[in-house]
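First comes one chain, alone, set out as structure tokens in the form predicted on its own.
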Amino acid sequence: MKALRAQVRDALRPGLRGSAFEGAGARYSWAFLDESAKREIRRRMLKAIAIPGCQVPFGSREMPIARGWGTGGLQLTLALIGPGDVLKVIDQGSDDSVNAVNIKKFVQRVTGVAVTTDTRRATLIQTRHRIPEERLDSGQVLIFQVPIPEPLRLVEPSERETRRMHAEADYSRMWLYLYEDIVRYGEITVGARYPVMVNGRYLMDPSPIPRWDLPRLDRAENLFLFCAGREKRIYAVPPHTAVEPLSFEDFAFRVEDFAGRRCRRCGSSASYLDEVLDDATGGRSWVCSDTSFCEKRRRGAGPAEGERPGGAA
């Protein structure tokens, strides 16, 4: 518990209160957001950490990017970041996508902090739809951009009713939904956004990450923070917290199967792979979704072959 308190204290340290940052010919308050907005977000974040998996409402601010493109994750990043932090931003595992590059440029413009593509160097990692392949440690915070935070939206459209269901831990309709999936299709067809139970109490939407990444949430050393700017919700998974995907005794949860497939660039058969179609030849190949991990393996600095990176502790 002492280690957890120290991590939370470090992660929620304030920025340069009342100061301004001058970059690219413009003058900004430190990390763009005003201090009252940062305090609001930090308070809600602390509550979310204290009640793992529980959605906490907050006053979402207007940001210089469109809602649905990462405003929630960006607000958490700006509320947490300090002068000594090193930032990494990924989109679908890639450091070089338009969304990831523009968010990095914006945060660097209003803070001047260092940015990196190396997962091990980063202290704050903002992500969309992936968890890095490399195992994170206690000095790192992973911030998720979340489009839809409510896991019960699949079975109940009413916000008032989903609030009641969470309060009473009434998740029978979700269990029924998964059971009907098995009866109709012979398997659970939910891929991304697979529902998980956090700390044996709250059903949580883990953002649209693939099943492959879910074991990394369970009892991890680092802090996971989730934020939906459009829905105005924050939730969290503190370090060493149990996270279990919903499954039946006779129908166990399983991740995506890449048996017999390897990354064409680094040769990895132990990472999450994206299928690539060559328009000219019609050929198909596979590449690592995590571009930083793939590049490290190509330089000979990644995990040995056959060792699944970043798995559950």
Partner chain sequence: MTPLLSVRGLTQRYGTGCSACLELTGSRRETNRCPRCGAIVACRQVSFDLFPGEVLGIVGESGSGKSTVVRLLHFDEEPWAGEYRLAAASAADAGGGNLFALSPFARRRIRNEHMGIVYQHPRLGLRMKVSAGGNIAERLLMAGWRHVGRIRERASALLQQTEVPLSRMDEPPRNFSGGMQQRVQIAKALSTRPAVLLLDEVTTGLDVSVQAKVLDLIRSLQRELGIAMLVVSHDLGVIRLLTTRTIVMRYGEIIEEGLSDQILEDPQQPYTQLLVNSVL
Second form
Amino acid sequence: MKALRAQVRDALRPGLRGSAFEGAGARYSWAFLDESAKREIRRRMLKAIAIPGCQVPFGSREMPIARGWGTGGLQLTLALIGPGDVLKVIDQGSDDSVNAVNIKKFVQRVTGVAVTTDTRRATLIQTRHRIPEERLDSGQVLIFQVPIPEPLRLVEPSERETRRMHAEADYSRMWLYLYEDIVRYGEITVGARYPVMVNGRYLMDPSPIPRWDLPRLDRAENLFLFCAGREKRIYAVPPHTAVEPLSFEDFAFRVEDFAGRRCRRCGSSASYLDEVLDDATGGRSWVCSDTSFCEKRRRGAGPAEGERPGGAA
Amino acid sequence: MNPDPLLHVEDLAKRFVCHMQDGKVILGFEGVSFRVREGAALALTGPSGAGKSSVLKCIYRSYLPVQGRIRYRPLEGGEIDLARASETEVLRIRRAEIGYVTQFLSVLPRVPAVDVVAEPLITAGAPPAEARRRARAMLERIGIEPTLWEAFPATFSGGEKQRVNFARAVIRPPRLLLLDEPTASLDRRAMAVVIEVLAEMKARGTTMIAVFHEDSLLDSLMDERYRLPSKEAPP
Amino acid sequence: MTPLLSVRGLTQRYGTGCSACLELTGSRRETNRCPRCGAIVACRQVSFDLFPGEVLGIVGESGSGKSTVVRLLHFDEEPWAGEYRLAAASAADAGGGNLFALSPFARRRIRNEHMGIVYQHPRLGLRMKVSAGGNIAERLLMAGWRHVGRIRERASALLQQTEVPLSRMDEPPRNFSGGMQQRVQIAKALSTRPAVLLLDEVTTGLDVSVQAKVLDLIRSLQRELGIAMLVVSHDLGVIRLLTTRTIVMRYGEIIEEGLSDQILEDPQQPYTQLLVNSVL
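Starting from the form predicted on its own, produce the coordinates for the form predicted in complex with its partner chain.
Zooming out: every chain and molecule, the one shown earlier first.
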């Protein structure tokens, strides 16, 4: 908690105008957003942290990238970042995807902060659809880009109705959806965007991370922040908060099973793997989705074996 | 035995206001007063149209009397005026203590005869199997063919319907039994059985108020009779 | 005897309303529309008790307010005035007082735990695209059931009890006939073993032979479970078959109440006499 408080205190410090952002002159504030926008976003973040899993509306700003390309995550990053931060941006586990690289470059340009691909070194990590394989600690914040913040949208189109459902903790419709899934397919077929209960109160959309990552949200050391720029919602999972995937007593929650497959590059059998098709040969192989993790292992610097979610081997 | 009458009817009157016929008033009966001791059998007499059946219906509360009192002494003690008691009270007393046999079958459709007869026992808490066993015994006694036991009484002849009705009313002997021409469409043999059953019930203490034709064998069971006052010309 | 459910002064008004609404409407005025402001007084000063195990009928023509009463008791809408008590709702739940004063959250819990409803239109009571078993499961899930196997056991038992073929348990009710949809509704309503079952014109619109079967089912369930029921119908046949006590409503008001056989054999009010004499 101490680290979290320091984080928030840092975040609430007035912006350091002009210190590193010289190229574009004084036309932009430090970290691009003007101070009032940052303050509003920080206040919303604090509220979201105070009510774990509850969606808090905020005035989503126009950003120099298109809505749907991470504007939510970017706004949180810019509102939270300080000159001493070290930034990492990943897209589905990869540090090198065009989207991740562009966001990283942009933030660096408007703040001058250090960037890294090393999960352990980063203080702020903006992510799309993954949680890094390496365990985060209390000094780190993970910021998710969220396409659809409302977990109940799947079963209820009306915003008014979903708000009522959250207010009354009436989640029977979501449970019914899972029941029907089991009746129809013999198991819960929800892959990404698997609904979770936060702190035993709010149903939350964890963003489209694989089920593999869900156990990492539970009682973590670090703060998780979520933001949907297009839908204008911020929510959070503070450190040490219980996060439980919905499951039935006789249909337990399960993470993806790679059936003993290993990463072609680093040999890991305990990390989330992406399937790769070789265009030339038509052969299939599997590689770690977390590129930084994979790289470290190949250099012999990373953990010997991946850390399986939930601690199970 | 309690010296007070079980039922004390005082100056009872029933008039029907027919709103669909410009408020025309039809007199059912008026000035009816009688007492029935516990365990006694009272015959209501009078010419056809004197309102004998209406008196029974008022006691059962199928009709709302317009005047007078129907003082009844329930098993649990005290006294209740059946003309004015709340519906819930009347229902409770009806279920526990009062039986009513009409000459018309008013039981529920699409229920086999054996279940029609067993229902009062089941309502009173008897196990269904036991209730049906006793219902079959009663149906047998009053001469309903076993082939009809599982059939719907709606398809029965008049006499059969009446016997099913009778069996339903007496399967669980009530404290007070209201009989409205219970033998009207029965042959001599069936009538004899009905009278035998009633005599047994009477011997075990059931109080009865009956309406029947003058020449009925039922006469032999009756201890007293009450002749309804003749009606004055309606206004 | 303590009533299971008790309603006092239940009043519902639609529209802006004025101070004269209650004065200018009702059965004495032969209208439920306020001539001054145009508001509809759907029901007014409705008070009654429902006792444990009792089947109480509410009869009246369309517009008499009988369905409004049911909707209010099921918390489907907010009343304008009135008090509502339910003995089954524990003192902690109900705060010992008027259920209408509770939060929507508390009311929904009480409804799910203690009430079942069967609507005239199955689409109001069922999710037509969700399986029949799922429809029943929803109430159990709401009550905190989290074991698929046990949920399916309970749903099967209920469908069996309401004579829906088990082979159709995982089919959505939109594939079913009207009569079978009503049976699924009944099974759903009974799923959490409620203290009170509200039946709103449950046989209206069904074929006569299907009507008879649904009514027989309700009657046998009543006898087996001893559940208290409020039966709303414009059909005196339904009232005769199911109820022991009856309330007659007109222009939003209770104009007569009594034992059902008395209402049918010796109706007092002109309107009730018309109703009884209009039976085909």
